[in-house]
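A lone chain, given as structure tokens: the form predicted alone.
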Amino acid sequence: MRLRTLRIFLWLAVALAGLGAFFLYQRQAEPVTQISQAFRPEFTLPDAQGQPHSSADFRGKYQLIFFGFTNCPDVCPTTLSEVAQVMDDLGSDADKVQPLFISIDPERDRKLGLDAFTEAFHPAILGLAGDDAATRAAADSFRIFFEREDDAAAPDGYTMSHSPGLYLIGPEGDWLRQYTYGTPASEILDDLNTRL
């Protein structure tokens, strides 16, 4: 009799724990959905020729946005290579997507040739590099991290640490999702094709 009572008690405990976890998940999931729907990052940054571009300029298109720097040894070139592959594979739908590279090391990147860097990956990728304040404002709007780090082995004695995600912004300017570093071009393409 005791064993049966214990089993019933344990099953009730498991059921209550599962029910509690379900409601906790529902409570947590709802605000995240609301935040993502209201999350609309903004920026105003110049291209390599000094022509200003704002987030509003790209309304009506999906945007693939990456924050990086031209001296980046691995994350930036890898991600931009994936973006280039996506743009090639989009075919006639490529004009519905604008890839953007936002420099987190703008002064040095302008000197090194921002256009040459982005065009080496794909001619559709637009490089933007503002001043420190505009760069910080853009990063804060996207809720990403970056900072300069001293590194004697790096060019000019420093490198940049930064969030490595690729961000998808919708035609109305809403943040739709983040592709984690290393997401293959095929997965990005599949996701975009469901939206286009």
Second form
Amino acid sequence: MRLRTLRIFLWLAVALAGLGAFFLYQRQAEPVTQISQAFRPEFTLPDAQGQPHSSADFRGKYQLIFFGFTNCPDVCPTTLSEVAQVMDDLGSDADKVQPLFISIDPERDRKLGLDAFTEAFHPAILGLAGDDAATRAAADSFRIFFEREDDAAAPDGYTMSHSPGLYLIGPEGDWLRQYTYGTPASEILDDLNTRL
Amino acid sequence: MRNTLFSAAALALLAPAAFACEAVTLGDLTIEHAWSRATIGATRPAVFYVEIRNGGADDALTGIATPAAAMPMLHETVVTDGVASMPHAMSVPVPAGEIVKLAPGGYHGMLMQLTGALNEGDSFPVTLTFEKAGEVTVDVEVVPMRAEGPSCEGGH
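Could you switch over to the form predicted together with the partner chain, since the one displayed so far is the form predicted alone?
And the full complex, kicking off with our chain again.
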């Protein structure tokens, strides 16, 4: 009889330990996702006409944000093509999504023409190009990297290396996720449709 | 029969972009699907994509030349630790029995110092130089900036 009590007690202890481990695991798992989601990138950058736009202006809309440069022949046109396709395929929901192209090579891009570039992909894409400090601050707030690389063979003697992801910002301004470079338009669209 | 022949001829005439879909052969190499994106003016570099099938022994693409640009180069987009850069490629390996694609996000031709804007619907020649097979010239189809592939692949 006493053995049986002990056995029940021990099994209860096992169950309790299991439950405890489960909750501990849950508590550990949660903060990780929360940390990666709980930041709000901030920027204030002018468009091609010099009109400033800040992150707060886009509250209420989802934003698809890409950092690039208009002299980029491969990565940037490929991603902007995907964005253009997504905007077309969103149909009547397109007004809930604001695509933004933030220049990491603002001086040259303003000179070459920012609007003609973004419009060639989709008229909904808004191009922003600030000064060096504002551009660096914007990239830092997205926790992304860009760098000017001297290259004698490149146009004007330099090229840019940069994080090629496409970032999704929520209507409250929260960073929601990254679509890694090369994510097909259909996948981006499916993901957006679950949110809109 | 006559009708069929006639429609075939009519179709051929009606398909002005078909030239870009034609495969060009050089020894054991088949080169096809050459395409480029339209540019705004001539100040920004353009791009050159192509597909090379190698039915023979190992070879390598060592250079490109075109009257459309004064400085065409082979580049490769490389994403390392989440950062994309675009180093020059001295040559692009074309291993035996494989299909090598110069395609978005990988190897591509970067056409710098354009001699003129590339407009949608235009075509221009690019001469590819291979280490062993020698030289061959293909016609490159210029597609809209937002296109994701050549028109002859369909669906884009």
